[in-house]
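Just the one chain here, laid out as structure tokens, in the form predicted alone.
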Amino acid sequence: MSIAALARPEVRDLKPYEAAAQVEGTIRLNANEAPWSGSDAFRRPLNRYPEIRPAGLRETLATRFGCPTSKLLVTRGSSEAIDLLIRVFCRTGIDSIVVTSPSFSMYAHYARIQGAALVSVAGDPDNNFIPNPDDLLAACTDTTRLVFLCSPNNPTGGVLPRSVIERLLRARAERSVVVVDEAYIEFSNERSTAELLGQYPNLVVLRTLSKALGFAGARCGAVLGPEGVIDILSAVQAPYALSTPVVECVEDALSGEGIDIAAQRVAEIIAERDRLAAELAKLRMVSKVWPSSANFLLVRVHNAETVMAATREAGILLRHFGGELSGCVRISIGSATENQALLDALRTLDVDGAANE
């Protein structure tokens, strides 16, 4: 059975919007577009309609993803694949999503709007937040449709074993769709997932421009599966989703020189995230940093609202989630002037004292 056949009736069938043809070297009087072009900024006339799925797009980014272009959709970054996939697997009030926790809040808040169940499974925090794969098994139902791996994790930053995704591929095989969201993968020593989804079929794999790629403006990601998945999201999803301008850009970025920058810049910031999470080890307000696979750290603090209040004096900006992550705050790998920066002004704070107080 195809993973397709879970996704709702009502959408099971939809047929995709039907776009005035565009054809090179035509007037094109059948599209109620203006005959002239507001700007002469882009390669292309912004008077007219981009393709409502950009081909060319597609085949670069399924090169760089390793996978056919049949099995890849291009998507306002990865939290509209989350969106589309919650809305095309979940009736209301009836089918569930089981998540890990703490994860990326994206997943909860898109169920909500759609009105499915929200079922979390707690991870370890000494081991890194990897959850216990009985328990995510566990937490499986007749109505789960989706299973949603974050990996890297984000806020945690730890990677989930292939064998756990693999297990739990297996025995929700024709149940539920396992969704590995990789938004982060170029920052750790991980293959993706995506070279299992010919062995897999209810495998769908989550990629986003906006983390290694520096494009998070732009909005541009995409979500790998099945094509019969890919079909049924692509007639979902808004017609003309990529705009002209994000699609130009976009292909500027993954020309062979904007790749090899984008590498550069990611083995910086590795080298930057490892060296900060070597110094901020040695400061007495830290308790715990996690090993991080992805572009940031989460770090326990012995006072977290008194550690955001002075960075905040500081001009510096971290995050604090609260909950059961209420002493730690996670610090996103910047310049490496921008984390010494943070650096110092910890660093005054700990001499002070005032995060222990």
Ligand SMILES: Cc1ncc(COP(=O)(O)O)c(C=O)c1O
Contents of the next structure:
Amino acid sequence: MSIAALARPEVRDLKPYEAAAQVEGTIRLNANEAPWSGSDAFRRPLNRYPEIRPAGLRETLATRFGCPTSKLLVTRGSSEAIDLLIRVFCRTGIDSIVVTSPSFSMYAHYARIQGAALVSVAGDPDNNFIPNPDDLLAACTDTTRLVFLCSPNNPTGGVLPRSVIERLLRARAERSVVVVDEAYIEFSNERSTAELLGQYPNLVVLRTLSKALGFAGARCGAVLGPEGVIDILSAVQAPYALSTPVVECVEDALSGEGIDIAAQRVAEIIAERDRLAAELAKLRMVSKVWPSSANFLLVRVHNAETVMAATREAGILLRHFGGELSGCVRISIGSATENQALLDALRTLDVDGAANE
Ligand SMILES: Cc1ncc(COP(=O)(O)O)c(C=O)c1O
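Given the form predicted alone, state the structure of the form predicted in complex with this ligand.
Expanding to the full complex; the earlier chain stays at the top.
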């Protein structure tokens, strides 16, 4: 059985939107477009609709992320992929998703929009928030359509062992799609689970250009999975989802020296992450810095509100979550200068003593 059979019946046999034909070298009077371009800033004229699905970009991303083109859909960031997956697989009021906790809040957000139930499995803070695979499996039921595993995990930075991912894939074969969100994988030593796509027909992998490649503003990512799933996601995604400026900007970014520069920047972020972690650990106000394989650090401080207020006062924004992480702040790794500014602000506060109680 193809895992695509678990898709909502309404979308399973959805025919893709039939767009006006786009044929090179023809006079295009079939799409109600303007005959002149309002801008000549791009290689492709802006008066024309972009390709329904950008074939060249799809090929480039498939090569980069290590899968056949037929197993990849280009999305508006991986956020769109999360939304599409939940809309395609979860019947309102019936189906559910399983997530680990704490993790990226968009899974819950889109589940709520779709009316899908959320089952959350807490990780152990003393074990890098890694969830127990038995707990994850116990949380799965007949209505669990999607299991979201974020590795490295946002906001904790930990990596889920490959053995846990594979155990879930095997145990949920033909019953749930296991989605591995690899938004931060470039900052880790892990290999992408995309290499397992041929082995596990219920595996879906999310990648994004927003983090290591530095293109959050372009809104571009990809979902990798079995052809049947990719075809349904594509039928549900808006036609012409990726605009011409975005397609061209990302094509340029992924060609030539852009990639080498990005790799160098990732190395710089990793070095800064390790430096910052070591320096933060020396502060009295800091009681724990979790090991991170991403471009951020989760830090437990004695008084999170005071730290947030003082850094805000110094013109620096950190992230403070509630609930189980109410005593923690998440710090994205900036440039060396930005990180130094943060350390200076925190050291002043540390001496002051206000944040140490
Ligand atoms: C784990 C994770 N997945 C997905 C995303 C979405 O990223 P984007 O939509 O920019 O690709 C984020 C963004 O912060 C994230 O942290």
